[in-house]
Amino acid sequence: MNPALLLLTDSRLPAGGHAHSGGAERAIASGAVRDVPSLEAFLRGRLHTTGTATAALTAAVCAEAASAEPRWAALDAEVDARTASPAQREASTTQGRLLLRVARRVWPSPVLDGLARATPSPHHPLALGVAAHAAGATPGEAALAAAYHAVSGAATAAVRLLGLDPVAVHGLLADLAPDLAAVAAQAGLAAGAAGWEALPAGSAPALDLIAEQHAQAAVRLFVS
């Protein structure tokens, strides 16, 4: 593995992931997050839809960057096509944005600087693929990455909402390397698939209201 993935997937890489619950904080508030075993539920839940969605199309973005002329545009709708919510949208292209600039003084690399000029605020998958490949990543190491984001955030945010025992949701965390794995090899496949319309394309409407629900809540302590 390229060691710059474990940077990529660091909470304390300062691009604002840590801001951003992944929909644990109105999970929890809606009673559907209340322990350890409706966390790994949630978890599995998010990590077999949209995060599957989530690391093939960061794959499919970090094989692109390695063209003489990446089409930064087609992806980005790409992404915005399989991200249903509005508030969803919204929090993905924050943290694209934030990524993107992050990355630009970590990595910098003239393919960065390309699709800063493109898309000043990428989706997170965009900013996150073309960041494993300046960081020298492959395409299925991107999408273990963005794999591990969609679970890590959110078990992150649970125990500082619930108070839960971190060692047991690192226990957690730890079961659902296997997942992780198998989520991050179909995506590789699926970005070697001719065509991008071929990319998983898994929604999870609840995700999407409790987005919603959140976007509007009156008081919140993580923007997403």
Given for the second form:
Amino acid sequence: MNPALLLLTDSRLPAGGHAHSGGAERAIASGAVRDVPSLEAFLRGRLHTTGTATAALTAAVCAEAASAEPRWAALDAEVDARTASPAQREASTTQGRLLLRVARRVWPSPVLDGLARATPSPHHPLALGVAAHAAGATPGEAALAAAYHAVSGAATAAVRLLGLDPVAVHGLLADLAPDLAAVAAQAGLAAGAAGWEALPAGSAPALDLIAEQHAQAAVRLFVS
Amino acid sequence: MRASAAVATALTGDGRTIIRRLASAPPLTLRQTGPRAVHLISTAAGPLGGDRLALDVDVAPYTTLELGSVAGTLVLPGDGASEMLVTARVGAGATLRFAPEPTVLAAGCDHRLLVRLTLEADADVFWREEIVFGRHGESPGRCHARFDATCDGLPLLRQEFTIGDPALDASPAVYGTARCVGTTFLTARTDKPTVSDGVAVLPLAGPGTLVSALAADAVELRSRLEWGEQTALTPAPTSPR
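What about the form predicted in complex with the partner chain, after the form predicted on its own?
Up next: the whole complex, starting with the chain shown before.
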């Protein structure tokens, strides 16, 4: 594994990830997530729906970063089409913009500059996929980072909001390791095989509802 | 069983819509029920495992088609997986309303539901899909649903739903306690998202809106979708029934 992957997935990477709960804050406010088992169900659901789609898109982006003239607008449109919720699109582009800014300083490269020129606020899978490429990671590794990102932010947020035992939650993340590996492997295959239109497009209707409810909530700790 | 049915419209010289082609193949039987309306009538049980069904819809530029069904579709187990593929092309300035009754996933079924919707500029589309997780008190079989809509060659909406893995179905991120999932895709644009109990009106990044709903039963699902459709199609939001 490329060591850069550790930096890209570290929650201490100053790319603003700590401000997002991936829907966990609203799921907790509604009572749907209240303890470690319900958090596990939430994370597993997130990973195998939208997480699968973002992992595949991130892998495709990382592969495209190696081409002479990457088609960033087309890939950004593929992310848009898979993100029906405006609140989730905004959470994705906000995190994408911040990650791109950080990545350009940490792993300076023409391909990151090219992405910034094409789309100053790219979706998170674009920023992550290109950053991974710039840092020397493979598409499969980029997909693994994306899969981990799909669950780690929500898990950390739940620890803070519910006062859960952080060790129990880390145990839960460790239990998800085989799922993360499977999602990343599947994403790497999908990104290598077919056209972008056929990439996974897993949807999570409850997450869409939660995201919009959260965007309209008067009191909130996390942006999303 | 393999069967393909097709419906196509054409524009007459004086600007009216006619149903130019209506091809049925049991169990997919199409009947013209109005000048611009066609209904699907099931003339056999199913789809059953092993069935490969295809419906081809071609709405010519500046014509109008309404497509419904007289009853819900009950997907049953059988020898292998069943598949329903709906391919629809909606020409420039054409109008399509696709609103069949719900698809019910009976225990043990293994179904694929694929929709490919190709729109040209200024097509006006209303496309509703409802999936019910089993008959009353029944655990559903498996279903993989994929919806792909493009407009002028650009991706507009791509969604996949998987049903039938109890751990994922019950996830508070996926369906939670709901027993039905439904969406209505509209080319009508909305300014801002709206959310109510179990239903959200989501303006897409491209030209369109998605109404997405979860519900305990088919009646509640329809009422939530209809509220969302109304909200999307009228400027002033109302309250759900």
